[in-house]
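The chain below stands alone and is given in structure tokens; this is the form predicted alone.
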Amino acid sequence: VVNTFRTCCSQGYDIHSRQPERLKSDPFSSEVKPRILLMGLRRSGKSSIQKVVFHKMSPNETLFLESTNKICREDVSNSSFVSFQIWDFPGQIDFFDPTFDYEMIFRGTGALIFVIDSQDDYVEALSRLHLTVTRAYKVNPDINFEVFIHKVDGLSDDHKIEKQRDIHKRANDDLADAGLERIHLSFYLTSIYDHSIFEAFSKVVQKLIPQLPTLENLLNIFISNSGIEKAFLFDVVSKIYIATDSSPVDMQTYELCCDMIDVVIDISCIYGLTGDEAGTPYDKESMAIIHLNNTTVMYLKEVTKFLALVCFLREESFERKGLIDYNFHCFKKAIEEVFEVRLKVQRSRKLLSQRRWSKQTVPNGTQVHPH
């Protein structure tokens, strides 16, 4: 198991290396960090995403926001993997006027989300995302286009289907007759009454983690060898998953993870740190074991500082609890060599930018522009 695990780990890649360079006004900076653009008409529900997932701001709690005015420029960093900007615009802006510079946006955009509002007439939400889409695409092919077709709780299941599929049918014709149905788009009906937005934004950042591959292959190996039926990699703070095995992802079972979290750092809170201890109460100590009514375990185990496993096995498979620590240990040691590669890669990047701007520069400290 450890030498498969060592395997897979060499495979590991630089969680930036596939994304469009950025402007960057410290020429030493080897951080790009991939941006994901939260786009659509005003009220549909764009800044009550953010402030729900990356805020923990309660769903009800958004009712009360304002209208937002201006691009929200915000840096997500609570871990290694999950590390991106989140730019949230204006439903009114007109990013395509000739005095704003939407190439410059577009070119170092890893994502597209356009939010469309479920409960309103959606046929000029469908002809902008229709123009956003083809324009960003003439910048940056590259770019993964999301539409969460939001505020999905105030309709029934068939309702829900029926709207996904009648919004995904208009979309793709619109591409189609314009001669590019060689973009993609994905769909997710959302709430953030629920879980379907933390599950919706697991999809779209899990595209921009290059290392997926090599994260799911590492679960699939953990479970196989220990008896566990599913396995979850989450960003703790989010709650957004990074990564899980092959089986499918049931919705309940999510559910349960999020709720699991919720209640580890809850009563870490509370019970984990005296008076005089700062700093977050979850670390390399934090470990939770639930039993459930039907002969389910559910085990929490802390991976880095902000990732944490979630497990499920049966009660009969938890008696080789030995077994699956150990395996667990060599996940853990797995995860933290996939970190130490990305981590040489940038060290590398920043050495060879760093030769390349003194290569430019004469011993004056004049900058000599190549031509």
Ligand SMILES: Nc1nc2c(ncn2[C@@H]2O[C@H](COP(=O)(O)OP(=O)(O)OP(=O)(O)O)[C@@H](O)[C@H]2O)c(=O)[nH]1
Second form
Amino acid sequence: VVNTFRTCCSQGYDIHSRQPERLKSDPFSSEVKPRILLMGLRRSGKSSIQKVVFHKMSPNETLFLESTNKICREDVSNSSFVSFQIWDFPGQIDFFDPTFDYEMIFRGTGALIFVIDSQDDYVEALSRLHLTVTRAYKVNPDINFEVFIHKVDGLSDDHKIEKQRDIHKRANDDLADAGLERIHLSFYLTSIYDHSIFEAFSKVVQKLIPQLPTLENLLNIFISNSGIEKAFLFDVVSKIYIATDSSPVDMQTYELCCDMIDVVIDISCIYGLTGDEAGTPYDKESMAIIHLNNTTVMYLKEVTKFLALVCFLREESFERKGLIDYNFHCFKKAIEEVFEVRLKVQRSRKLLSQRRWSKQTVPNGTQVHPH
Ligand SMILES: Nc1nc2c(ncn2[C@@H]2O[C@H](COP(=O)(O)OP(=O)(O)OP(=O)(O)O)[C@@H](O)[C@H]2O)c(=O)[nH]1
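Next, report the structure of the form predicted together with this ligand; the form predicted alone has already been given.
And the full complex, kicking off with our chain again.
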């Protein structure tokens, strides 16, 4: 796919005849969803994170959230391209409780997010983190361990860095003492009061997307052929970016992208809906151009039902809009091909397992059919 895209970008021939049909539905829909666990001590902010990122709850409203007393499972898929399950755990969960089948839970887990309240004393949180990580690793060494040093909005910049260094050192020392240096923990400074929580979640989710290197490669080719400085592939609903090119991401740029998505959705809701109930504020026609007063242009275009490409470029590069649009067209087709391949693999796997099932026969010769 990348090769096809590269040739199309540089030589500019018509790719229509070689492309698969446009994806008509969510390309991830028929897939087993990776599981993301949210764990940590009571009141560390787990439910708030979930509500703010996936339910658009305003941060101030989280003050009134009640304590979670059972595991809350939620599918993030129908309204969004990013497809996974989030399990929010109550803070007081006890691994030694025989009714808590942690082996079953960890076995199907893609990422474990452990939330530490940075405004509180974190000694207990660190020992809980150690216990959780070691247990989970024994059951499933493939889990990504992500530590959110949370509620950093109350801390100065120096203080944040200091806390992160201290928590990083202590957590890794504990693992080294237990002879488990091979366990890798990733650390993020987060707060629901700014974009840091969305950025951290983006990185967690990206690690669960197997096509990430291909997506990054496509973005690199797209920007280098179009005179673009930075490009993000965004899940519009959650404002999680699922991929970006290989240049570094700075928080301000990411925040601008989130603001642009908000503007596009808000304006479309007010002026873009035709009154028919099936209409959505985001569709094939969705695009926006914003000229900033520092000679930078922001360009947003629809890629799939759930994805948007948001680019940053200089005003002089935007003069070649025709080229950018042509390259975008190739990029979009390449993305569709990536997911078409994936869908084919999923379909053939499904077919294979169905065949295996139907071959199983009960002793009197009747076939057992899967449900
Ligand atoms: N300052 C600040 N407060 C936060 C942040 N995130 C959450 N909180 C507050 O932390 C408190 C606890 O949040 P919850 O989301 O209920 O915590 P929890 O970890 O789900 O708690 P349990 O359900 O008891 O396990 C709430 O009052 C939130 O408003 C943050 O980023 N900054």
